[in-house]
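There is one chain below, alone, in structure tokens, taken in the form predicted on its own.
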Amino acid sequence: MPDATPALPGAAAKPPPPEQALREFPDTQWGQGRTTHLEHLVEAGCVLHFPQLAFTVQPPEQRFLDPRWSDGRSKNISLRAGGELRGTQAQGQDRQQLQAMIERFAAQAAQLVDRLFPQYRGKLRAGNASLRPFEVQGRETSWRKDDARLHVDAFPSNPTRGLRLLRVFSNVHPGQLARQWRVGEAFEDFGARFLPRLRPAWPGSARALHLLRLTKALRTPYDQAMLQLHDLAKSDLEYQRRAPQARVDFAPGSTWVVYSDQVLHAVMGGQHMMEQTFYLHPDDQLAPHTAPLRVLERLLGRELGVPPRRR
């Protein structure tokens, strides 16, 4: 695909059907390249794919592509925004080198989104970065945590309150194992399908959960709706089988960027992946009306909370 042409101010591309959601670009460098002004595509629900944009794991770092570095409790080794490394049993120099590798990925991901999305400059806030060392297939988990089922990202303990979840992924598998995804229908179609099945939260439940430290912030009606949509989709096996969807594979050495709170996705296979999350206020988008918060408010005919400017 040729370099993108800037969209008209406030314009967004039409939401693509699943089989057209993947948009490929020829970039080979993180901070440099002609590809830019892709806000209209990512906000429409496209998955931006860079098949030649690899995160380089240095030879001394290759040893970290092994599940043995996990602490055995977490599925990810994560670098918190404040600089704390979690989810690993590495100590001493090993821990320092592992953290340096994840920090380097986080820095390159920040360079990439700064170039791809000029509209967001100075407005994105970096969240956690992580190394995901485990094989996806064969992992035992509950249906609610089963990411092999189509879902949008929503987190029970970490309410976003309407902030966008922009994520940069990179397949760092040392062999030939692709990261296998399924991509689903447009978010508005998905919301319209399941909204009649939503149930109101118990009065006072958001404050009680926060006081008990079961959530890091107060859940808003938006968070409540997103969590239910997440669970309704995953629990509906008929929907999982028959919903509009398409398979997409990300080979080792490739990178992809997506709003994971908007694009229905399922992870079917793969091992060894890097990930960086960024938060964005929906009003800072090129087309704010495409944000899940605004879509759900439009479908329900009421406000679902005010996203914070800082979290």
The other form holds:
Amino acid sequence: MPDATPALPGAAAKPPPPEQALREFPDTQWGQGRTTHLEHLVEAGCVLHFPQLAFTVQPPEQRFLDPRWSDGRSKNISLRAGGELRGTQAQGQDRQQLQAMIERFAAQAAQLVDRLFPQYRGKLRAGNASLRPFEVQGRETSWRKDDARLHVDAFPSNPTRGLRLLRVFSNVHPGQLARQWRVGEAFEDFGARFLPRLRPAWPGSARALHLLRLTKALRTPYDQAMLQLHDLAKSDLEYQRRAPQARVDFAPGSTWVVYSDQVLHAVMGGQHMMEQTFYLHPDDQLAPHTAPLRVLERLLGRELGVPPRRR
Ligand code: SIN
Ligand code: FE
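Moving on from the form predicted on its own, kindly provide the form predicted in complex with succinic acid (SIN) as a structure.
Full complex below, order starting with the chain above.
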């Protein structure tokens, strides 16, 4: 079903059960192809999967598929939206080539989302792009950082204040190793399940964290709720085992696109992946009511802060 018909504003698809979350498309090129108007699917919580859309690592770049280029502190080598490369000890020409490879991925990811989501044109803001060269298994240092547990993305130092996190991933493993994920229940079900356990943040904590430069922006009540939901899910082993979920494998040479602030996900295995993050204001969605901010506000019956127009 490459040529999905444009949906009416406000008409997101129904949230899929985990075993139907994956939707496949036959595209083989980033900037060209007939697949378009998929806003209603991605906003419903589907994972858009392109099994034949590969990010090509050129022969001279194959050497970068090796964790030894890391700086030893970061788990990713990332290219900031402003153009700065972080997380690598590569110098000189190596560094330039590594940066050029991640820049090429960023450019192709931008072409892809431009084509898939015409409604978002001119509204998506690119965040960081990264190369993730570490083997997934055995990587976790604490339960909170353990992405092998189902979670929605929410980052302690980087409040989004309700902006959407749209991510493009490509498995660039040079051999056969799939990126193995689990995907979980609909965001609304997840929210309703854990909301009774949410606690108000300490008065003044958002301001104090910001003054101490522990957060890059002031956390809003939305960020505080999302961080707690992230932790409640990861710390609940019963939930991890028993929650509705499905396994999905992304083979080398495939690409997938997902709202990672909405889709419960966990990574169980794999090595070598590229990733590009985009931010979108929820009011710029086709169906704004599907945004986690709006879902939580409905469930709680109160406002959770105002997402920024600029970041
Ligand atoms: C994540 O949980 O966002 C990481 C996904 C991955 O490493 O495949
Ligand atoms: Fe995640």
